[in-house]
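One chain is shown next in structure tokens, namely the form predicted alone.
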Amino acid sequence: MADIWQQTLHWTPTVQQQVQFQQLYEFILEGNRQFNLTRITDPQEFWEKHLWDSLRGIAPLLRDKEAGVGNTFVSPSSSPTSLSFIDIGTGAGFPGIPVAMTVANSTVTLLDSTQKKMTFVEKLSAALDLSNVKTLTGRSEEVAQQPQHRQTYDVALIRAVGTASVCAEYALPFLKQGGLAVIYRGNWTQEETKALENAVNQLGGVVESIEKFTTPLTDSIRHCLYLRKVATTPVQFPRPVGVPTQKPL
């Protein structure tokens, strides 16, 4: 897959990262028997839908590092030597675990409300010797109101968790001013963009860009939505548990 990495992301994993990717796959297969973590178990499907898709969301950051240039992905106010990520609704550890493997000097906090998944991810991180991974069990609506997590992170990643406006309400309160939320989506329409812009505006953000692309093996359509935090998120957001999904902004 090395050629495909280079052709599609303009980045190639190191030998050590390739070994870690293989170990990750084997641990997920093993954990799947006990926890039913993912239906994606075929090797190529796992590579495309879990590894490649996870890293496609942060491709600009990987390209910056590969080229040896400064971060254009995150705000200039972020530390140039260490980036803090939070992966909201991480499940079996995607996209956060692949990000932790590939972004040097990063810390990645994996957040999920399901304790058994968090227990598995903790074991996974220890087995892969990922010292830059932290785990957090809870609902994002509650955790984002805690002072130690609110407006703390450089980048928030959120994949397969509700509608885009719900994802924005979960993600933006976690970000420092100047931080970036990356929302992973499948199909996307212009009408959805208008609704998202309305929600993001209320949350202290702007829709910085929307990237459309196809996956390299199956040519499936994907989108990544990049939201920039430009102002303090009002204190009432995120609203209490369940409200964002029941009454999207």
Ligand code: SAM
Second form
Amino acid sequence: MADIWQQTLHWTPTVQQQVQFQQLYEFILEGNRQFNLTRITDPQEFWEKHLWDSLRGIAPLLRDKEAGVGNTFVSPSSSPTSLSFIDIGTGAGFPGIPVAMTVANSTVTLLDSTQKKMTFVEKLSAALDLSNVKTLTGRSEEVAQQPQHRQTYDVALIRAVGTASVCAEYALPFLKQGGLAVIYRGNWTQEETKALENAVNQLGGVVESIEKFTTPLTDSIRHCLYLRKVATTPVQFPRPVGVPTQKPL
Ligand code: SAM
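What would you give as the form predicted in complex with the named molecule, now that the form predicted alone is on the page?
Complete assembly follows, chain above in first position.
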């Protein structure tokens, strides 16, 4: 798949990363027997939906890396070389695990409310020797109110956890000012952007860009929403457990 990585993301995995991707696939297949983690087990589907899609969210960062220009995508003013990521509702480790394999000099915290999934992800990161991965079990509404996690991360990733405004309410409180939330979506419309802008403004953010793309093997339409945190998130957000989904902003 090296050519497709290069053509679509302008980035090529190293041999070591290719080996890790293979190990990840095998570990997920094995774990699936025990934990029923994902219905995506066909190798090409796994590559597209779990590996490629996970890394498409950070494509601008990979481009920066290839160009050797620091992390202008995340922090235009300071361009730090090492970033802290949080993947909210990581499930079996997506998009966080492929991201951790790709940005080895950064730390990636994987958060999920399900203990069973976090136990699996802990085993996975130990087996694959991913020393830059940390794990956290809890609800994002509660963890984001803890001082050691609030306003702490450069990048928040969130895929398939809820509607975009719910994802924004989960993600923005975790970010440092200037940080970036990446919300992975399937379809997206202009009208949805209007509604999202309203929610994001209340949370101290702006909708910086929306990227539409097609996946390389099945030509499926996807979007990534990039939200920039421009002000402190008011302390009442995220609201208590369950409220963001029951009463979306
Ligand atoms: N992000 C992964 C992916 O794209 O393959 C998993 C998506 S799965 C559909 C949603 C995950 O989000 C579940 O593992 C669930 O336990 C977790 N989740 C949902 N709401 C959450 C919350 N408020 N805090 C933490 N985790 C949450």
